[in-house]
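Okay, so here's just one chain, in structure tokens, the form predicted alone.
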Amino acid sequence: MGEAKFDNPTEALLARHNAPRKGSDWAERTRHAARERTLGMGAAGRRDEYWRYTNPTSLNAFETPDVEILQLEEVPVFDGVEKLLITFVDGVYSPELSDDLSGEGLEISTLEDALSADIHWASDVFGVLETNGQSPVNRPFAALNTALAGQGVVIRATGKVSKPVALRYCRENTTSDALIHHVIRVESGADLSILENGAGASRLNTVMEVDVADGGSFHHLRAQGRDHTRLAMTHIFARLGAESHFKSFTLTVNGRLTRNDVVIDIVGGNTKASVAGACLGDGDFLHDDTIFITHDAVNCESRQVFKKVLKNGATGVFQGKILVKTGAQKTDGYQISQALLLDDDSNFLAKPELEIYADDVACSHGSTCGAVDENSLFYLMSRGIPRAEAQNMMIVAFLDEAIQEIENEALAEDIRARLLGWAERHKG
């Protein structure tokens, strides 16, 4: 099939996806508003401040890349964890490969079913947090997702959920182009863990809107698929109430282009938020973490911890901002982004930002990149450890500050083991 022609990239964005199943009046109003936002802001371009380091052309293009499906020999991530499994194949919910959508302290439905209901709690979250996250930075791929996504799950946690909900993304089509939208509400005093893993599609666009009420806790652990030439654009929009807790960690290995946006609004006092990631890239690889955390309440803490290991011309990007609004006194904001460059051809591009309008705060940011420390490497080798193995040990040690943000130690150990496996496969 020849390449379709459009007057501008925004038309291509909107035209390449079929319209979702018609929903209720409130859902259709939300989708219409999102479509208008997409048209109004236009497609992302290199002239946009937060796309200077990442070329969005392949994400905007009408044609979907043909991505070979990777056959893995190792056990899938989170396979040994007791969980409630929800599976998507090429971006479409698969009831045959999923557990029953029910659990103690949980209300779960598909996005299609939730948006078809005349009255549903999701109307207070769906598209609302995404809309709030469009200021002061335009996020057209998120608006596109709200306008056209028909697949996803809607989850409401009403108590302490004993088993995590695992969202597994599988691929069968080498040219799949998927939009997935999840809506999550954690009620006061509830505790919910979400696991995500898999490539999902040749080109994937996801939005997760997370509303955490006062005293709620949300834990998120994601392992992005290893298909080397896949494209991914992900978004998390979170609103955190008083005395709530939010933690998110992402592991990324391979992928030609991955952009992970996280937008957090802290609106209640005495709240803690952590966003972290570990990334390993080899060759034709670009990985972009763009984080925006707004403090709008007193005595709150946020952490951004990102580590990247890059080789053979791979590129890593970090754009992180902490905004402290007037009155958000006693804010504690911590931000660190670091890259380990294993050769002279790889690049790390960082843009850390602090914007503070309160006077009683403790905020810091740091960003560094460098090569493997030869003195440390020599020390390990002098103890009889081969050079390649010593370098792998140093890679995992370098990434460990990000991994320590994972609260579940068993899952953290699994992540460390997988990082060692990647380093072993890519040594030399």
Given for the second form:
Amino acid sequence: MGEAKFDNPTEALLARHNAPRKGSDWAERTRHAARERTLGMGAAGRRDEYWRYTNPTSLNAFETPDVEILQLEEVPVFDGVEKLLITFVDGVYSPELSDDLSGEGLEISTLEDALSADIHWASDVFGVLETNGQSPVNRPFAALNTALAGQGVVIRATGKVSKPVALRYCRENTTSDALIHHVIRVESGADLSILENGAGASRLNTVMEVDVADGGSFHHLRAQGRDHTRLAMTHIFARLGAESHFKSFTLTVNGRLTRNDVVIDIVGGNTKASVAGACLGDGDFLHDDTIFITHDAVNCESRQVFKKVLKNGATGVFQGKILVKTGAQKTDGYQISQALLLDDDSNFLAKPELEIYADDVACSHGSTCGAVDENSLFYLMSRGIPRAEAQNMMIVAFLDEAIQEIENEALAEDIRARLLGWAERHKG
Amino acid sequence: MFEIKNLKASLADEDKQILKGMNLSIGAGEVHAIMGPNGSGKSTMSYVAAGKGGYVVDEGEVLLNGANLLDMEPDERAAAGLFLAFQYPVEIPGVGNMTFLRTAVNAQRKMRGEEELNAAQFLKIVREKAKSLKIDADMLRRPVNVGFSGGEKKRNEILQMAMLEPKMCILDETDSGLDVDAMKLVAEGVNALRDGERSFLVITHYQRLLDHIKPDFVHIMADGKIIKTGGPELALEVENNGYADLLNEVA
Ligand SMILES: Nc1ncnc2c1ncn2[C@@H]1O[C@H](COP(=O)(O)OP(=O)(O)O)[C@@H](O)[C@H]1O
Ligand SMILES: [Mg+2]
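What I would like now is the form predicted together with the partner chain, since the data block earlier showed the form predicted alone; can you produce it?
The complete assembly is shown below, putting the previous chain first.
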């Protein structure tokens, strides 16, 4: 109904969110430019090269879907570890449900506060990495986010941060439409872990800009909640300096539509980056990982490891690119995307791309899609393991290569337990 | 104890019968051996008994203590007491050998209404049994059969058998591809499980395994049937003269 009021869908996009609290001049300039960028590129459409497999209509719609809130009895993901907890409810920071914004080895504030102050480093990152990530492919939801997000955290890690920063996204309203924008700078030699957990909103749009200085380390682990019909459009924009480390892992179960964009620019030599994900979908489920890694420095390694388990008509999408620029010699790029289809109704669409302009590189990529191996299943069953349990073992085994990308063993075990829990709830 | 009665089975995808009226009866505590040319249906028999997909049973029964295994799922057959040591054990990346063993042992106990073993109890038993089969901690930690040598895979089969304590064990060419020492280990593993109650069906091409695991009866299988049954001397005859004479005898 709302669409008719606007000349075009892009204006509808910009109009559906309230304006954030006004920030300093620099921040408002950045937001204004983002608004212009959004209008310039227009809303995402099926004709866009990277929206062919995933229909953006529900992300573009003026109306927010009514999404039932899943009440969970279980302990939240990552609850077992010591952490600095920051809670957002329907995309809004909740001081009551959060720890004090302070910690060893880091400076941290809300996006609202940071954008109204003159934080020199933040102005070099906020909207900047997002803008860099707009070429060669437009990402209008990211520009929209920069233009209108009023919520998020701004973190500068200056040393070894003693505990991970855990961002918990809770829901109370069934029709929340949230924009969250995090700005992160990991200084030279610093080490920061970010945990994200929860569906966050009926429709969630997040941007995380991560600037890792030479010799910095960044670890990111995310579980996107279990609410069945939620929509999510997430972005990570990372710039990696020399000898830095970057790891990001995402667990996705359920959700009507999830699109996770990750854009990584490796600008300094001897750097290692890994992006991985495991997703499990049953029925009305579309999960899309769209990854762009650019190597613009020598002797760097990047890994993309994505595994999807799909059933009852669920769809998995993987679009992954490794771009090796001239001069990025000795690049070691690895990319694998695999789907395990538990029935004939589900499907997996993959678009792996390598674009290499340097001559001394080793890049490999592979994409497969198949059913549970009957021989393995029979072997397990012949030892007395019932079919459903054997199949679940195969599912967890299939996902294991992605889980192994998680460095922290305790967190990896937590993820494994969640996967198994999902498999058990959805067995047969 | 274990009986195969007039078993006829075909490939599900092709109209081709492999087992053509097989009969076999094994009493409690007995060891039987089956020998026979390649392609005679020995593995098919063991797969059909264990419940592998891809085969259609046209006729007959496979009974374990009177219960027809053919009516059961593969896991139920295992819980009923059947164990098949595979000719080609399957590699399962991502599933730890130890997790696999423990899940299997406890799944069977659960199905039989017995109490499950906790981690400590299980570990104690598995270490002991693994040691006698020269299976080290590393092999237990690794994914099931992944990167195992031929001999390691076969020893791993025997370890599973020892852990699961089945009533009826079918060993499908467990000796193939093993050197003499590995074969002795496997044979010792099997002999350690002989207790007067447990029965064995050993499929092999070689007399030398039967020097270590002494059979009570030897059967010759050809073209989907048992064509001759005798004592241990029959294995020696095969070893010396091959199958040609035996096949001609029936023809
Ligand atoms: N899954 C299958 N697909 C096609 N042919 C099969 C299959 N299983 C068995 N066969 C055929 O059945 C016959 C018996 O094979 P098998 O049982 O493996 O014999 P053995 O173990 O005695 O060597 C062979 O001709 C083999 O090619
Ligand atoms: Mg065979």
